[in-house]
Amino acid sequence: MEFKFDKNGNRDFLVKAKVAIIVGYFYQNIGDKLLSAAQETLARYGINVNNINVFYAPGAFEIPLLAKKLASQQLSGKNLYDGIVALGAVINGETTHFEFICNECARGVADVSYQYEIPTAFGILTTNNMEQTIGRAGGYKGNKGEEATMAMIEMLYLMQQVDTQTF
């Protein structure tokens, strides 16, 4: 049996979903555009919009603190998000910390998908420059938010999949 997420025939998969969104606001103009691109995206798989949190963090590296503090939330034992997709943007610079930052929030956001087996998506952006960044938030290179959202979605599904197979 295969499992693999319809993307065509799942429009309403998120009806009953709530989802966390983390933007680092750093570079604000560019968190806006992931930000907006998330939300359509999970506007097309059916979400509530009044089940869609969003967050703003100072910048990447505070954003898996604020995950894993999401992540934790419970309501009657159950865990209080379904999803959750972090977004925002690291722009090398001149110094290595563009290295620490994004290995650190990488890492982070991961550790709270493994913890917690809450589908965390990583959509930050870690780019040599603001062109390479405006590309991956909209323009040449399509919409990293939309991205992230979408991998946030299919994992959720797969581990509903994996939650509910029977033999």
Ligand SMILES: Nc1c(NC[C@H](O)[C@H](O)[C@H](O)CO)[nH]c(=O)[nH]c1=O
Contents of the next structure:
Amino acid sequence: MEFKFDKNGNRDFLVKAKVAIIVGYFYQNIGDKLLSAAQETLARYGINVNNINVFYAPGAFEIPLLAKKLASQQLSGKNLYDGIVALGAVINGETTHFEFICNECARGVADVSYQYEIPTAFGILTTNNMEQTIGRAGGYKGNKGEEATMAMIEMLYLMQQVDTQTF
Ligand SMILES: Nc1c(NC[C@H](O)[C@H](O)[C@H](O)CO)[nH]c(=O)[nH]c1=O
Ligand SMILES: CC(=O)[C@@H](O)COP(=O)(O)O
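Previous: the form predicted alone; requested now: the form predicted in complex with the named molecule:
Expanding to the full complex; the earlier chain stays at the top.
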């Protein structure tokens, strides 16, 4: 993914950024792979490790509530977090349960970003089997943890651009 902003340009806005990572821990090994990629990406772009908090949800269905709770946190009248990254994996089974979890998780994560105007990246794998899952957690299709984190970082830049635009 190519950033729209100059990756080698001014990154001061990233050094002070506070980020929450939520990991759906239904498949712990997958969650760990996604989390590692997210943490490495944040470090690569200069976000202070002391400004990153990690939270574990039992499953993807619980992620939106945790995301909303985190997004609502305030410090001195401002949002505590500048960005949120939601990670996890939902693997289809024999029933329609998969659809309900995926839809509610995606809808809930999106609603948090809209309601609180905090970039909340959707890094939840929605796959048909473990092979597809592993392939997207550091395998042949990359790592959704890195991809989602990069999207969140770019949104931090864009939100700053909007807030500081002049004519
Ligand atoms: N099957 C998967 C689940 N199921 C659990 C739900 O997310 C939720 O925790 C439960 O329904 C209780 O509310 N979660 C995943 O993250 N991935 C799955 O494949
Ligand atoms: C996505 C799920 O909840 C899945 O693990 C459930 O499997 P099943 O539909 O076979 O009960």
